[in-house]
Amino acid sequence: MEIFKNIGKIPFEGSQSKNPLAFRYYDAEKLVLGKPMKEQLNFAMAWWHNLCATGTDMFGPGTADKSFGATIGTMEHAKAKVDAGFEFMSKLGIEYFCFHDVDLIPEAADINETNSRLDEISDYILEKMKATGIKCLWGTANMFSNPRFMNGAGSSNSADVFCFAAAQIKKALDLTVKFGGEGYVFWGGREGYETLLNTDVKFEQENIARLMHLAVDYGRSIGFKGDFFIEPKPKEPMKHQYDFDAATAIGFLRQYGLDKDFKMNIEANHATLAGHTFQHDLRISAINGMLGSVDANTGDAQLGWDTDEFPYSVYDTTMAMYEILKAGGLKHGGLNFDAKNRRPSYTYEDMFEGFILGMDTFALGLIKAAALIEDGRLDEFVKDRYSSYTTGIGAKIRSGETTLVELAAKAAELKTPALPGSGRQERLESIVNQVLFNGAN
């Protein structure tokens, strides 16, 4: 049964189209730097926002009907979400989905019943996957919504809660392998603390690492060959979260010997909440060999929380895709739309238009990022800016063939150094604008 009636397969109509249900820039088979757009971008649908979120906020109930013709809280509704999700992805040409365990089914009071429901729904999802060719990008376990996780999962002060977290991870890994998922994500939604007065930080971080090691061992034992991901976030819901940003999470992984199996799943809105730009966390992940996947959304600069809006800034997506392309792409990852419609945008058409906006914005960002790379002026400037390290004392510094004594002698010889060459920030920003708006009248 068709759920999204009167909405057909979304076509590509080009930049001049005024059809709200058409792509203007996302042309799936268009080659960009030698690869089709769909392979450069690997778009994914987030099960939780798109099929579950109704627009509920702290001031009122939801506005969007996500029942899809079934009674919410039943297995019939779980199957209706599957039907809706695969129809939605097929009409948009999205080839991947991401999920939390309890997005898929209503959680039962008994974990054994929950797992039985997950077995049932995963069989149904697998049928849809085989029929459509749609794949799983990554899976994860929701270890933040249930009240038992009020103090975190791995970081919980309760050993019983730790056991439940381990059980959920085990089952979510089973499902991820069953679906052929390319990654598995840890988002420490409550892995942090509110006050140091009641917290043993070292104890909690050691337990989080222990839980991750157990997950890696189990995942590899059942044939999971993909990447494990950490998704950094600085705050909300906890005041101080242990995975504050990419640099913090990478340091944690290295400290506890997890860096060979884990990479970063960078979310745009989380990076900005940490006081960084989206491209900053992408760059930090890339230079450490840990850029894995991306949750594609944006926040509101005037609001201090995670608003999960669909990306609309071509400047931001251009600079993000510039980092991703320069890093060689996302091996086991993609662009998962961890984004939701605004509360007043509550219709089925709004669901589609949100994804069209996000997909077009990243597609245009991809085109412009490729143009920046082909233009070459940014790379050329950066290379020249550090050219003093290619010869003489600079080359000896880089090769490790000098000493502090020799460097001090060089400084004495110079007496005073010339100022470093100009950073030319304004010129470089002008180049970006020229590439972004080339052809504008």
The other form holds:
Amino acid sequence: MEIFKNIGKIPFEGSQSKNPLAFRYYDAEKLVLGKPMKEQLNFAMAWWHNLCATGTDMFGPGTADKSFGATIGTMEHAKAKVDAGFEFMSKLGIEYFCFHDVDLIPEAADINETNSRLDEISDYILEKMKATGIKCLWGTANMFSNPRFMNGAGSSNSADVFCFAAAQIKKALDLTVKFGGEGYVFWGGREGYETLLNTDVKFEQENIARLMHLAVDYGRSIGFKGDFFIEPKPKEPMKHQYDFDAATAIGFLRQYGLDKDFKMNIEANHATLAGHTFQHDLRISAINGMLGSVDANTGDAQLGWDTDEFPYSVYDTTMAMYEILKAGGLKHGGLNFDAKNRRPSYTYEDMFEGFILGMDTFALGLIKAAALIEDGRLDEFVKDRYSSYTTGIGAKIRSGETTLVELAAKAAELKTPALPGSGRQERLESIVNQVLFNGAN
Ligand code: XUL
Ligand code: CO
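Let's see the other form, the form predicted in complex with ligand XUL, since the form predicted on its own is already up.
Full assembly next; the chain just shown is listed first.
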């Protein structure tokens, strides 16, 4: 049964189109730097926002009807969400989805019952995957909503809660493997603390690492070949979260010997909450060989929380795609729209238009990032900026063939150094604008 009646397959109509239900820039098969757009971007739908979230906030209930013709809280509804999700992805040409265990079914009081519901729904999802060719980008366990996780999952003070976290991860890994998923995510929503007065940080971090090791061992034992991801976020819901940003999470992985199995899943709005740009956390991940996947969304400059908006800033997506292209792309990853419509945008059309906005914004970002790379002036400038290290004493510093004594002697000979070359930030920003808006007049 068709759910999104009156909305057909979303066509690509080009930049002049005024049809709100058409792509203006996302042209799936168009080659950018030798690869079809859809492969450069690997778009995914987040089950939780798109099929579950109704716009509930602290001040009022949801505004969007996501019953899809069924009674909420039933397995019939869980199946209606599958129907809606696959129809939605097919109409938009989205080839991947991401899920938490409890996005898929109503959680029961008894975990055994929850697991049998997951078995039932995953059989149904698998049928749809086979019929449509749609794939799973990553799975995860929701270890933050249920009250048992009030003090975290791996970091909980309760060993029984740790067991439930382990059980959920085991099941979510089973499902991810059943779906042939490319990745498995840890977002440590409540892995952190409210006050140090009651918290043993070292103990908690060791337990989180233990849980991750157990997950890796189990995942590999059932044939999971993809990447495990940490999705950093500095705060919200906890005051302080352990996976603060990419640099912190990478340090943690190395400290506990998890760096061979894990990469980063960088979410734009999480990076900005940490006081960074989206581009910064992508770069830090990339230079450490840990750029895995991306949760594509955006925050709001005036609001200090995780608003999870659909990306609309072409400047931001250009700089993000610049990092991703330069890192050689996302191997087991993609761009997962961890994004939701604004509360007053509550209709089915809005669900589609949110994705069209996000997909077009990233398509433009991809086109413009490729243009920046082809233009070459940024790369050339950066290369030249460090050119004092290519010869003489600079080359010796780089190759490790010098000593503090030799360097001090060089400084004494120079007496006072020439000022480093200008950073030319304004010139470079102007180049970016020129590449973004060429053809604007
Ligand atoms: C929360 C968030 C999560 C993760 C998966 O801020 O981003 O939805 O992506 O648990
Ligand atoms: Co996310």
